[in-house]
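First, one chain by itself in structure tokens, the form predicted alone.
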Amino acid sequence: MNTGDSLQKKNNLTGWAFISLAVIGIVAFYFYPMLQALLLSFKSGVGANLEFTGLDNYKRLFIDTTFRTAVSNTFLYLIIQVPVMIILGLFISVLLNDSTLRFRSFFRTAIFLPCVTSLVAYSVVFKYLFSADGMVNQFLMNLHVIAEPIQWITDPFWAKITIIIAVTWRWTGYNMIFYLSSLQNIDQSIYEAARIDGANAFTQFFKITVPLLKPIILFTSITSTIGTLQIFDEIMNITKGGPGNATMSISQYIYNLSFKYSPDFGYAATVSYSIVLMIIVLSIIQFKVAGDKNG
């Protein structure tokens, strides 16, 4: 063995030394439960007295109706939230990347600011602002907008919009933040192309900042998405899932079925692989529409 590739060798070993700890983390607290929670999904029975049932806590799944109302509610704050959140932050960041506005900086971090905040302590803070005698009430009804006030927690559908709305505010900075990194890399001599071929500023947009931002579009898509089907601290703390589980998602309901229903945690395990499942799906699907060739 000449010197050369005894060096190599002895490179690669000081690297696997180097990792060695960190890959041992991951496969332990991670991938390892990950197998357990597969194999704990194919079992049933209360706390820690499991059998092995098969495919029971699956077949489970088709009829289980709590379940189907957690699937419809997680999908609608999907379908409307997620794509507000990531037209929002596209918008806001196109707005920021304006070097002629004045306190840009300012304006930044407030945006980003609220993805920093506590989940609990702004939960709380928006469970009191929109309570029926809370701030956003008293505003609304100061400007003549409404003339009793809106059950907004205690009502179906408006407890909803409370929760889209909770969200929104939250996630949108993080997003922006992205676009804005994205947007700050895009040769400025583009846009001056443009506008002498005569391209106002709705067509630079879409011709041009759009396609550029594809990728951190479909990145941003992917990650809210995964967000949004594992929602779970603002509606256990605004909601709690109620009025009824007019507002249960998916993660909440994993969380009753291990802890605040009689433990069954053989089928919590179950309906957390239906997200992963989903989760999946989804992100194929986002692949595919965006025409990522890696997808």
Given for the second form:
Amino acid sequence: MNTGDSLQKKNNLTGWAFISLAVIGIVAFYFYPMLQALLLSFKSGVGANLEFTGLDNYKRLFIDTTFRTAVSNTFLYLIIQVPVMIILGLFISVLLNDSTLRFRSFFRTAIFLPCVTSLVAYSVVFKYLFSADGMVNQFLMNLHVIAEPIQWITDPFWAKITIIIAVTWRWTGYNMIFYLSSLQNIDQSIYEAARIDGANAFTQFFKITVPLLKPIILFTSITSTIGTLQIFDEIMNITKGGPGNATMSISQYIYNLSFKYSPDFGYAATVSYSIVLMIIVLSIIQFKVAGDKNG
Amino acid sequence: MWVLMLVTVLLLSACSSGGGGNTASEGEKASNEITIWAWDPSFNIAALNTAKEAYAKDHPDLKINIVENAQDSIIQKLNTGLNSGTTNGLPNIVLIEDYRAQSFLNAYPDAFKDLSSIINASDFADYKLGPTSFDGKQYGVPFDSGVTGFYYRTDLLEEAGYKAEDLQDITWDDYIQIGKDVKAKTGKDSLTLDPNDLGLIRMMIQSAGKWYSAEDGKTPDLAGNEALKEAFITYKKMMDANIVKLNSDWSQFVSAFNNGDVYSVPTGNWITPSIRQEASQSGKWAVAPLPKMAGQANSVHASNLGGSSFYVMNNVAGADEAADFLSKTFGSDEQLYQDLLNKIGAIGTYKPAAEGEAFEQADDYFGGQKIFADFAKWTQEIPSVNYGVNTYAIEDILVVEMQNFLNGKAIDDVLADAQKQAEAQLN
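Coords for the form predicted together with the partner chain, given the form predicted alone:
Now the complete complex, all chains and molecules, led by this one.
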């Protein structure tokens, strides 16, 4: 054993000592519960009377029509929500990045502000805005757009629309901030050169802005996907999943299985793991489709 | 790295099992302080405060903490606490809705204290004993009655050409007919409903002695359930008659009758304080017996909606003191029940207290009607059913099928599909 080796060893130990607290924390509060939840997903029964039932819970997923409804609702939000949020965020950020625009910081703040409001508080406000005698209906009726109040919350179709509007309002500004910050990093001389070559605003947007923002678009689309797959607060507070499961999301189904019905934590854990699986699969697809070769 | 992980996991599991062991013995210890969880400040919390005052006269040493929690959060905390095996942070006494009681008693058999020797179960309304007992033992102290009534606006009814006598002994079909007339004459809807809440269906089927599940409390009873079928058809008739104002939560529900948008509220008697909120409608309300189902021979003019009971946690220090508190107050104190009526308007289910001056009081808000005497009478007629362990799980299935039914799916298919789904999902 030479001195170099022991120094190396000492360095290693110091390194481990530094990160050990964090490692213990992560193991105790992330890995251990994850492992426990995985074990739990193979058990079944009411409340504390759990027993191992093998893959029964996973088989139940495939015949469970409520689960199917929850998954298809969640994916509907995903398919509409994520593109709308990303395109809107991109569009607004490019507008607000224009240095000739006045009151830029006012608009930026206004659009980002929804992201700092509490999820529950804004959901409750939306619930009242969109209730049958709410402001939205009164506004539309005063403008003679509609003759009868729209049942925003109690009609299966409109309830979905209400959720989508609410989530878009809450999260668009969040994505916008990412785009704005990376737009600042694009060298203005690129646009200058493009203008000299005769490229109009559209060409500049699609040929310069979007490609240069690609990594950040990928990042926001993955975070938005994960966020949408876990959507809970809005649905719990605006529609409670109704009418008739029309807006139920997977997370809300997990809540119902654990707390609304006779508690079946085993099956709830199984449904939770199905979300984990979906997020992994979707993230891989997004990386493959949008990512760089080495991304 | 792996060693570290292993050590941590072992350490943690040691911690959790150690914790469980400690708390198990805590229940035996005496305590001079007990904690109670309930959810409604103007109703069950107020009732507990009244009981606390009454108990303090003879037992000044026991400190009683009454904590308000939302009902949903009580359920969450109980479930997570009991499931993790630790009773830290759980109360001594907890209020549980009757529809959920069997599910808790079933899921956590040793968590609740057997109160068979503490109270006399036969002193309470019969229909309360099903939900509050388990395996032949009495676990709950029955509290409020969810006895239902048909609250209506006398002024609007008169405008439509009806008198109070016309509302005695009617069926739900008569109710719909009256509703149509009221709408034609006054433009008011009959009632307000939340499409996510099938409380109306529950009231109807219990009035015929039926529930979503069979007698055993587990087997779903949907496909061949004639009462449920008629309830579904009646619900659709109401929707088709265009006499229903939809709401999506409690505050919209209350504002619908406080604003005068609907002329009637068929629901549990706990709605009385909310109806009274609107002082300008004083003297214009009355309560008739609940309509019954035309096609069900055994349907009566009395039913139940909601209602809750008190339970004592076994493994929390102070269990005996908590049981004593319940036995001396809600379990036996007749005067307390009179006070509850006078102060809060809460109707209990303790039989020996079902008479007395508080019941005989004429209520000016309800045009001088002795509403408590009426409710007390109807309480005794409520058919007893077993709510079982799956009320809310089955109701979520039915809510979906109700939407399908309203959109034109045949009733027999609706109930057959619901039955199939319930059998597949419930264990």
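Residue numbers count along the first chain shown, from 1. These figures come from a predicted structure and were not determined experimentally. For the two forms, the rigid core is made up of the largest set of C-alpha atoms that agree within 1.5 Å on superposition.
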query: Flag for residue 13, CA shift 2 Å or larger between these two forms after aligning core; finding: yes
